[in-house]
Amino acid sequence: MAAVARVQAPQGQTGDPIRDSALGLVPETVDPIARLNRHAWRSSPVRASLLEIVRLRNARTVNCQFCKSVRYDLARRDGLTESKVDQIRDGYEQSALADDEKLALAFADAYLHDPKTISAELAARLKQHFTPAQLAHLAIALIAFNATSRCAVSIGGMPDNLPVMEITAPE
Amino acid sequence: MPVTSANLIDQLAIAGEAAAPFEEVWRAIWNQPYVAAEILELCRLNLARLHRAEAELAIRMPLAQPLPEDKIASLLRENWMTDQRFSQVERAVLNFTEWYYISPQSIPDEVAGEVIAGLGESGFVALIEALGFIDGRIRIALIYSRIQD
């Protein structure tokens, strides 16, 4: 990974993680995304703990660190422990975590990997346990957890480690 | 009606208030002003092909402006890297795309810089953005053409 970031942010802090952020160098999509971000949180159909799994699964395997040190507020009001946290790693399907968590581990782990290859037998689990609309809502967030932690990796310039932290999902 | 990038949203509607502003990304994406949408297509073309996404790469996506078939060919058939219909700009996004799927954390800086020098700051970002959702939405079209199955 890139030791020094490859762009700057913008100056000037608007409080709002993504708009401080070099994505505010493209004023034309950083609304959107911002946007986008706050709906996958704050109208989620699926609880929040849930989404927490699901987003560090993506964090953890894109190796951002800015997004592993993070814990989203309502996720941790929805019962999410770091003893839960320290579960989401290579074989959850034998960890304590709930059926469901481990469905979403491993739809998070069909779209990061190869998802051409999802059995037929997982996309059929999938359909069972969520409802539509969780199952897009999920498909949804995922994208946007996945793309917006590539940005970061991409640009670069991330501490090597970083403090967990707790931060307010935006309203 | 095979599902692709391109018609996502109708699979993705019901997830109600998120479905919105995911579309709207999509939109602001291919319309910003610092990378031509018509080398975010070859983008798109080059990671279907890297998924194996045959009903992705059937497709010419409606917001940009048609490409010629035969500069398509070409780059399906990896020769973009010597090809003269290739511009420079192209082959460093080209390359930056390989290396983006692989792994962002295994873009090398030489690789980034070619995509800075040729884009500038802000095209450099638009592109990475760009990268992330149209993989995304490659990657769920792929996982709901089998959950349709």
Contents of the next structure:
Amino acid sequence: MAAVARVQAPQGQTGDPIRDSALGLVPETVDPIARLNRHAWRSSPVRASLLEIVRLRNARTVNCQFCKSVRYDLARRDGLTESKVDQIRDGYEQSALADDEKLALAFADAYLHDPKTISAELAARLKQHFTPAQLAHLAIALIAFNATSRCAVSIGGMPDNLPVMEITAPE
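In place of the form predicted in complex with its partner chain, output the structure of the form predicted alone.
Just the single chain follows, nothing else.
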């Protein structure tokens, strides 16, 4: 059974999943969020598949059904497979994911749960694998991903299950 919507989405559909959600009812605030999301995908020093792994970890943490079902085309073209997606779960540390993917997930977990929990050891490992610009970009991308998914969950109205769907990264 689908969750009851607490806020209805706008009548007109634009094809943009953020603008077409209930967030689109407040264009003066959703426009900057949509621009931030677009920037996260189009101007990233981080490869798209790594961004998608972090975005999907956020989706699972927040339990956003829509976000969990989406796969961005840029990430697929960059090598993201459903096999990798299946490993973005608790216990990913023992998975077959690459070291930089595991580190990005550890960074996302700290960001999503308690940013001050980044240990000196994790910070050193992050600095070995990522440039300061890449770490800053991951954090800023998480701002966009987390804001939209938390809003979507709090507004409600999403189906309990959605099929995996590929969408085009925002232009």
